[in-house]
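Take a look at this single chain, the form predicted on its own, given in structure tokens.
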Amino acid sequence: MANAAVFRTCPATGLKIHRPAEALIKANAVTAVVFLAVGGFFGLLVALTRWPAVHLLPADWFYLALTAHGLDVLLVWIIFFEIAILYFASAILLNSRLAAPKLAWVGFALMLAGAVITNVAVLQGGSSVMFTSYVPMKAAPHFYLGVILFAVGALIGCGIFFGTLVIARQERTYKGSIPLVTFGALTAAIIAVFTIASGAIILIPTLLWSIGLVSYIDPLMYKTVWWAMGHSSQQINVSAHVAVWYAIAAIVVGAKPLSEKVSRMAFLMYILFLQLASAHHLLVEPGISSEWKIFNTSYAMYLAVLGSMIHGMTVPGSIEAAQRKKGYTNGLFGWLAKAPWSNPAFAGMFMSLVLFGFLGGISGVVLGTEQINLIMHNTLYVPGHFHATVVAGTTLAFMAVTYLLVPLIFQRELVLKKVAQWQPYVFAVGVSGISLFMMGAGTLGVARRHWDIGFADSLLSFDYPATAFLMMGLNGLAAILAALGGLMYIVVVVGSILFGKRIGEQPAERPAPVPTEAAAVGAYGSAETLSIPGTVVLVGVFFTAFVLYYFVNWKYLSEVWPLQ
């Protein structure tokens, strides 16, 4: 066993915290927040340019900002934070030492170097190829080199996570099966290995192409393999933020999953089927067979959707079960009314759950249907959808769990507590607006990547409906509100780390504190009840909204049939 001096005990949960793991969690989380700020700034510039009345940037600067925004928020911010989550879910939740901390620092250094190199390439100009970087558009060689270095560093982080699980099992630092949160993190790590392998398969030849050692990259082959990385990287996010939902529910209200086995089966569905959703980016490609498209998007992908629907019921259901156990039994929603809404961790988590399901989940199934996809492919509907999943879902969940990590890992009390309480609501309203207004504009046909929907500099004029211009103006206002919410988060988190009152620590050799309900996050066990009438009603509302919206889009599709 490792020397007890390298551990301390958390007074709230009774968990042993490995100090080298704690340092790595801090480094990855802080770096993630820095890149969130950078990427969010570029995102605001993009939104203000898409707002016709403002139209802030010229075309070349718009595509530069769009490239940097996608890189920093879809890749760098989220994966740095996910590495922190992997270390937390393994070393901390399992009371274990972290495997090979020195190698973990090498991985962190590679990720940081890669992120900086790619950002430099973008800001130097000549690499405004956007997040997808489709060939035959060519970026500077160090653009691809930076992404590759970042991916290698992330792969090392995944290896450290797997190694820590082995150490925890060998040293018997936990009893029974690994906690559900750790299982969810394991799902994310397994998907990450597939994602990084896909990236290596396509980005290494593309790097060689950019320096002239490879003469040709087939565009369809590139897109097919790239989306195995590009979309699967977002499936890492889904697995990670669902694990965060379970973690926050356990720590804040002592919630246990309705059934450990069912929740784990839902995570297993992610591993087996979630990557298939990447096919919805390829549904208009003529070089891919209809059989492949239909299988991926109309059959197998529904099993991944089932996994998300299970989590969408078990997370609020576990909260309802825990609240009713405490005596909040009045009516269908007394448990929800008495939930700790003033706690920014809980508020952010629950809004992440609702927005991810209603906005991201429903729109994702619509986009993943081959026939309906044709009327919104490459429109603003697509970024509207993934702002609902990656921002309203993943980013809001990660913001929420930060409010728990600051006292637990950084050992600091939150500053500006009122600002912290309001932050999830401000951010959630802003991001919801971004998602809804972009999906609305996309439904009206507004192009996904064009910098000027007014086509002022085009030889051939084209007019979108007046409602589309209204949608883009509202999108700009929503982006300002979301940016304000992001700024509130950064001020609270950075201020707490720098100036928050220090929380005393307890040496590991002392007896562990009396377990509280927060200790549920590190334990195996089910709520063992299905008496959740309020959650059943909420799920019914979701299914009603899902069915209605799904068939509305078939109605939209029928209106274009006479054009054939």
Second form
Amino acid sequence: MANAAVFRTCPATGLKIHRPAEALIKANAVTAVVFLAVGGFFGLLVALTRWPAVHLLPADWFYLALTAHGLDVLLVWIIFFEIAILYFASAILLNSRLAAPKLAWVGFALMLAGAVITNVAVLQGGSSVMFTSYVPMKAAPHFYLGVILFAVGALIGCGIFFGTLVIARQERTYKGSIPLVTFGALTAAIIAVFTIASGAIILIPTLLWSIGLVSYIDPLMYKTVWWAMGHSSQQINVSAHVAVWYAIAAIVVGAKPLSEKVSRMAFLMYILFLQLASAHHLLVEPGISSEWKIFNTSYAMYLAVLGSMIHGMTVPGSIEAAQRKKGYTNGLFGWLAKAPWSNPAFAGMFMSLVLFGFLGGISGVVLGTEQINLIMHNTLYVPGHFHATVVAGTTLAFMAVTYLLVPLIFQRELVLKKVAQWQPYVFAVGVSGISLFMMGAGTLGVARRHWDIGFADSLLSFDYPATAFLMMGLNGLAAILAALGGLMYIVVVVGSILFGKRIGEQPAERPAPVPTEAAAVGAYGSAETLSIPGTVVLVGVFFTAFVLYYFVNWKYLSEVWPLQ
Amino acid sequence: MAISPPSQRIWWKEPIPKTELVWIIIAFLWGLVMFFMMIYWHIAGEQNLSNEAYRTTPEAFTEKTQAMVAQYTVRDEVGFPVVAPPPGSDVYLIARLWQFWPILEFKKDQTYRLHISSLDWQHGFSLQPVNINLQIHPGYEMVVTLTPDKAGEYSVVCNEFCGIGHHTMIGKIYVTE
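Please could you give me the other form, the form predicted in complex with its partner chain, since above is the form predicted on its own?
To see the whole picture, the full complex is given below, headed by that same chain.
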């Protein structure tokens, strides 16, 4: 059994906190935030270059900055933060000690070393191959090496998480089943193992190819396996940020899942079906059959989408039920109007939920429809879509949960509370703009990853419609706003960690936490006693938008040249 | 609460609330609609990709393209041959760093079998302003049967990053009455 001295009790929540786990959560979260700052800065440079009137960087620097942006935010920021979430959802939420903290530090060191090595490779200039590094375009060997080391470190992190679950069960630190949030984190970790295995299968041969030991990597095979990593890693993000939504809803408004069974089934669908999504990137490739494309791109008849649509109702539904229990029963949306909108954790979480569903979810399904992909593949519609999922969805959710982790784990009060309060709104508006304007430009055909849509240096000429140039300008403005929101987040978080008022602690005595608000929401089955009409209306609006937008795009498709 | 173990130990025997059940059924059915829509479009729609593709080599593909250019070139434009192959024929388009070669000229409402491949890295075939986007791989020859239905001047923009000259890579397709 663990020594009691290595635990402390959080005075606010009553959670028992394992100090080595706490130190690891701190290290991973802080490193994540540092890379968010670096990657976000590169992102701003990219957006300002694509703003035709500004056209900030020269071509070589643009492609370098775009490569670095993708790696630092999509890979490094998100995965470091996810490791912090895994440790939190296991050791902290289960009142357990963390398995093998020393090994966890080794994993952390590998991830950090890998991230730094890959960044060095990119900054040296010889590896501007984009995040996807499609062969036969070749990067420097240490570009691939860094990514591999990072992945091995992350795999160790997943192992620590699984180990901690086993320890918690053996040492009986909790009763019954693991909490829903931990279940969501478990989903993320299981998908992560699949993801990292796919990454190893393709990146190790590619590393050998880059140093001359392997003569040929088939480009189509590379893409198929690479995206088994690349897209699945986005499903890690989805699982993790849905778990974060549930956690924030529980902590801030005392929300309880409407039905444990339904929410857990929805997570299970992610594990079973999300891995098929490699196909989303192969819909207009040669040599792959339509049958394969249709089955895989739809996650076997949209069963993973079903999972997300379920969470899309159960998360706001649980919030509505909790709010109504508290007496906010006025009309359809009284519960929503009286929600704690000035709490950045809640505001960020709820906007993450709405933007992920409306912008990211709907556009993702449309983009991933076999034939509709013809009018969207590799246009700016693609980054427009995934900025809604990964930035407005995942990043905003992670920012929101940070406002809870700072007092709980770092034991500091937030500084600049006003700035913190505004931060999620500024960031959400900025990111929505980025996403919408890029999707707009993409609908007009504008290519992604492109330095000059004016084609000034080409022998032949072509002009995109003037609206496309307007969209790119608006995208630049939105990016400035999002960058401001990102900066506000970093200032508040770093400021709080360094200068925030310390929150006192008490020695570990109480065993399990009995969160006070849980009791207020009733024993079980809030939906049994309360209806959730507001959520039903919200879901109805979502569904209508989904159906209309889906068929509008079939209409667009039907207008292009017939081809077969 | 979601951050503590389920209060009901045997949570998997909880009844599913009706609101959730209805939504699950609607969402599931909608998934089926979207799934069968793709199959339906293969039968009734006019915009589908064939499954026709072949392994090729840069040499073999260049040879076939050059044969077509030698036979059907009608004029020259900034150093590119403009090729007007007969309707129904096999047409070849090379993607390479950093150009599409040659320039093609089609007749409106006629059908062509367009073969595309890359001689070096991956490229993107983005036909503008129609907005048809395909991926071009080296070593693979993709065959698309297309029927231009409007006359005009069209551009092929590379939309897969292919190195420092990527943003200069455009080609032309003319469609005449």
